[in-house]
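A single chain, nothing else alongside it, follows as structure tokens in the form predicted alone.
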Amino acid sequence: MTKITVNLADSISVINPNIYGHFAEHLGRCIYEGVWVGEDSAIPNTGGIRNDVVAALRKLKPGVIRWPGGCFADDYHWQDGVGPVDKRPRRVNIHWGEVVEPNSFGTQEFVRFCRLVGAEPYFVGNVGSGSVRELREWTEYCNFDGDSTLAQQRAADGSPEPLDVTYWGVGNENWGCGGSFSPEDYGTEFRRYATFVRGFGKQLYVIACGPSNNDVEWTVRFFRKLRTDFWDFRNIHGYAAHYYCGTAGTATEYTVDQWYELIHKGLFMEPLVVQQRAAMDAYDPRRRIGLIIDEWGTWHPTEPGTNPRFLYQQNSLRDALVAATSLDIFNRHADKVVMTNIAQTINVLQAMILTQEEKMLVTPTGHVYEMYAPHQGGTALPIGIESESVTFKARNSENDLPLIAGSASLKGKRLFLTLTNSHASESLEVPVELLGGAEARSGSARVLTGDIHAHNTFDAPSVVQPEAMDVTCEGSHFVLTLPAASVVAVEIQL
């Protein structure tokens, strides 16, 4: 029996933009053809950014978008990338292919990019390479309100008023390539470099690295050193986590048990959701900070023919089902989750926009990202899925997945909805319920379906696209059909 209960006489919290957060780092052609393509390219800019790109990640609205790294954030040093363009050094990107950094896009063009896409920055700073004068510093630069060298350099730059950056990264997976620590090395690293991560007049919002996936015991060891040592150390705002689910066959070769695997991966989100919530809380019971998923997605085999150290992969109808599934446990997890960063924004593992040139598409994942961005800003309601399950095998051994999922927010008198349904090739009836004495009077709905292995190419760009969806929502009990291999967000207004 498949039933929905929504209960709008609860709440769980609000939902954070900042959860519908994107990733961007100086790997492949994330940065370099997929965001920045210099004044004088023939593709139309602004100030060398891509406005094709800018134009559609506007109508994702990303809350956040997390900078320069990812493993290269612990070999980036800010200087290289302010000052006059052809004055910056060229380095080399010793994680991701030795290919030469020419550090055109820099802090001033990254913070230009994020606020024409109406998204926060976040800088993520070098811990594994860097120096505690070098963060301290590119704190100041970006957000003295003053005559300071520094200040006067932002200036000279192309900006005299601060940049106002709030986010801050101390490090990245310091656990490996951001410098191999023990959780409690890098405690008492964080301690000292978080110390002199000043807001020179602005509360900034530092966030410390988590785990790699749900690695309980490294979030114990940091916090008990940072406890232990300091008990009242109060320059931590967020602690950042990452989990990739990895692939099942590849980007767009599978099996339909490997569909199923796949999303079946994604959903171990929701344990690492919790598990990490409740080792925090022990050392954190008032929940002073919040609870980041950094990174997050899919990560397939490299396409054939491209460069396997920059990580481009296709995006198919099942990426978009593993990050419908995975935002719905945010939202249901509202009060736990503050950030989430998926990687990434373009051209590199499940990316919201490919681009191929002058050409640039819109992913299944990124068509998600829009229909969900009503969620933003919105209150969480408790949402209770009776589903069937399928089976499916793996690896020699047979799992269930659940086939039905979702989650529910509420603005004023509008609820919104959003529902998968994760059957390969069967649609389903779901009867759903609204609790609390509330009815609907009306309701649309969007519905982003397929062939179970539909992705959009260069030369088709809308194989896969949201299209409108018939919906009758009378009163406090309704059914929805929700087609097979579907996202499908539905708007009630009460």
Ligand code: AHR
The other form holds:
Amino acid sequence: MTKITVNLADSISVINPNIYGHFAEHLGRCIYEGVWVGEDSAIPNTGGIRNDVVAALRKLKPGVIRWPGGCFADDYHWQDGVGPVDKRPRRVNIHWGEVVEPNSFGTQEFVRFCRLVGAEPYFVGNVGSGSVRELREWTEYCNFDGDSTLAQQRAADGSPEPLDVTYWGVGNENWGCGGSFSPEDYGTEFRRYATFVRGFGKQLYVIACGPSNNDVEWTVRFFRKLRTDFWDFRNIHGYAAHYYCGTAGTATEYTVDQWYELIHKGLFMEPLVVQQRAAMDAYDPRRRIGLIIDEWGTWHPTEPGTNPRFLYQQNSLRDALVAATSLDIFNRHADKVVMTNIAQTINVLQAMILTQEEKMLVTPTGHVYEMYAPHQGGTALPIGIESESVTFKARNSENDLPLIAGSASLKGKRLFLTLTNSHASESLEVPVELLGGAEARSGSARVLTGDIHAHNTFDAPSVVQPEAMDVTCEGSHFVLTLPAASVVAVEIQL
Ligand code: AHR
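Next block: the form predicted together with ligand AHR, after the form predicted alone:
Full complex below, order starting with the chain above.
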């Protein structure tokens, strides 16, 4: 039995556009080549930033972009990336292939990139090898609207007006590459940073480092430490976990079982969110602190012939299904999940965009972001999903994957419904019922589908792209036919 019910008489919360955030690290070809080519490049650019990438990202509407890492962040000293470009130091990127980091792309360049794309910047500070002073001065450089030396430095760098950066992370993966702290030791560090980092007239949104995967113990120990030493939870607004669902097979070569296996691994995001928010509720019952997943996505073996430390991977329709089902989970938890950042924007891991010199393509995952953008700012609605399951084999055991997933949101008289059919080869008829007295007057839909291995290449960049799909949405009951292996976005006028 398969059935969707959408309850228009109730609501979850407004969907924060930052749920549709990205992550761009100084790793491989994400920043250099992906975003930044320099003003002298033959690739059309605006002040060194690729025009084709900016135009493509504007359509995907990332609410926020996290930068400069990742592991890179806890070895980054922001003063290296400001001032005249020819005077900036050359450093070794110790985490990602020991390549030389020229620092041509720094604070001003990143904020310019965000403004061009229409996203808010989210800076990650250095806890592992940096200092409280460094982060406190970075916020002053960005935000102080007065006559201090750092504000003068910003003006000399080209921005007399404050850069107005709201989102600040206190370290990255501080349980690992960010310093190998225990939750208690990180709690002590966080308290010092939270005491000195301030907005200079702007309300900052300060984000603490959460666990790897669903490590509930990290969360409990961190919040217990914070409550003991810092009882009012001052200056902590968000708490960020990371979850990579990994791979099954490779990016483009997998069996039908592995197709299901990876989508199934992606769905682990739901228990993670449920259990992390429950652990947070015990210490923050009024739910003032938002749950953030500021790194997530698939992680395949790197493409043959590329530098393994550059984490370059292809992106297929299977990645699109993982992205879509994850975004549906975040929408359904919009009352707690305030931001997520898929890893990473360009040329790294589950990228939205791939580039090869002057060529650029939007991946199936990128198309999902564009299709799902109408959810941003809508009110998430409770959705009931009854779905048949498919049984698949992974490592000699049998598992079940529910075939249908989805989420719904409302903006005025427009109901937006996103659904996925994970079946590798069969379309599914899905009865939809609108509860709460709502009636559909009309509807239109788009679909992303194809062969389960379908992906875009530089020679064939449009193999996977959204197409219009016929639907009839009238009254309170109607049926949608979801093609095999598909992501469907339906706009319904009430
Ligand atoms: O996204 C790649 C890396 O994965 C990040 O630098 C790190 O935070 C995570 O382990």
